[in-house]
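Take a look at this single chain in structure tokens; it is the form predicted alone.
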Amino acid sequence: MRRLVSGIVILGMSILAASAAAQTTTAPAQPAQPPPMTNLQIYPKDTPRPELVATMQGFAQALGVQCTYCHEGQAPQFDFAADTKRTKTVARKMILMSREITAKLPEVTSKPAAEVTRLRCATCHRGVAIPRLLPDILTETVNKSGAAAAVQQYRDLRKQYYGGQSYDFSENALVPVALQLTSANKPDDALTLLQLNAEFNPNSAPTYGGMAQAYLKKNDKENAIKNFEKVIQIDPNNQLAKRQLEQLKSSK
């Protein structure tokens, strides 16, 4: 009978020490704490954690960059604290600068701060880091490279950016670009612009009307009556259209 209950003792201390070791083992690990946030110097320095980083992450879609754009590191292992990229020295003086555009938008429009529009990163930016607007580059490409450079910056442009907010690409952004060439005596370039936007808007009256000043310049009237005719095809109310189209008329 004593070793009967010997055993049971026995088996019993082993359940409970092989139950303890089971629960040793299979314990998760606890997760390691982030450091402590230092160096703010825009936001308060009690503001939570998720909040600064939902921040942040806002900053970055809105700029169409990663963390490294303003800060040290590589992830998992970045240095928030430091102050040694350019970036983010001018990312905290952007954040001032729209606070104090918002702060003043009541006064100039005249109506109660909760009415305004607050001024955000994505306001400019719109998911590029530098803002600049299509036909700013693509006239600085054809100055600097040429009308088939623009071209293929254009076509690059759209195929990463199309349907989204960051560039133009509507029927008109290359109308305004061709007539600056034109009168900048550049009626070839033009062309080659224009040329690109009636293959993806084949319907635009201004792109055949800005095709006609081009012919206009290089004295082609031929090609000018011609697309003053598509413009008035595409859009029969076209008053101009129709009046330079029949002093061409009338001239030849």
Ligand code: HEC
Second form
Amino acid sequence: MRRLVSGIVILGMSILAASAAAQTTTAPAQPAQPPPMTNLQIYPKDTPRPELVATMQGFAQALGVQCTYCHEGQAPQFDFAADTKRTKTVARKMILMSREITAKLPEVTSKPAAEVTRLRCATCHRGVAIPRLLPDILTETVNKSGAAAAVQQYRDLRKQYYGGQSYDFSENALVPVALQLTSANKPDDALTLLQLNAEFNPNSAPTYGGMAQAYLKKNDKENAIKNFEKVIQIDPNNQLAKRQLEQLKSSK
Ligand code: HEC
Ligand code: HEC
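Return the structure block for the form predicted in complex with the named molecule; the form predicted alone was the one displayed.
Zooming out: every chain and molecule, the one shown earlier first.
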């Protein structure tokens, strides 16, 4: 076994030697050199290309996009220097904005510069190009296109992004949206969203609490009671639900 291993090593070494010899005698068959970078306006002009490309890969990952999102052309024929895409121009200003905010943090937090958090693209973007909170997205859709459209949108986003960092799919995201709908006198829309929430989070006390509020708005005491009872079953220390339940039962 030992002899075999050393045989392989010797064979390997002689191949290395042969290829070294080949390189000194013939022109090396190198891949085409990337063109020099000509349009760096933010990063130093002498930034080594691998370093810049690593930064770029960071952008792409932070925003959940490909290089083509900001750059003209398609692999392998990119025109990285061109400033034709709006997104590239925005990205330059985003770099400056992030630096400006980071520079203000020591003053704002009364911490030494070395201790403040550096604001990075991903700090805000978290894997999407337009970083918006899920409750805001859904509220807008309910108001523009109705609750059914918001439910579909939630399902689509969940399918695409669940498990990632982009959106909060926990039990908490839909409840405030629903409570707002109830106060805006749209309890049926609220119930539609809360039923969706219960489908994914069947043990979420705030979800049934939200349903109880929506039924109260509809003057449906029976269903309000049922839902407050569910809240207390899941969360026996919920004093607010207990009080509301008692009130409802005594006024029945
Ligand atoms: C979110 C937008 C964005 C994405 C995505 C992005 N870039 Fe860039 N890229 C920029 C900006 C902005 C600059 C200019 C930086 C400056 O002015 O200093 C740039 C510059 C470059 C340059 C230098 C071009 C030159 O000649 O001046 C290269 C090379 C480059 N990007 C490669 C890439 C690659 C490879 C990817 C994909 C992994 C990528 N970029 C993804 C925004 C982006
Ligand atoms: C302080 C939070 C924050 C940071 C940090 C941040 N962004 Fe943004 N960025 C936003 C917000 C918010 C928007 C969406 C604006 C809007 O509503 O159109 C946005 C939009 C963009 C867009 C335009 C998207 C589009 O399609 O209109 C690009 C490109 C972008 N950011 C790139 C970057 C890059 C690259 C970085 C890191 C250098 C970065 N951003 C850092 C908050 C941030």
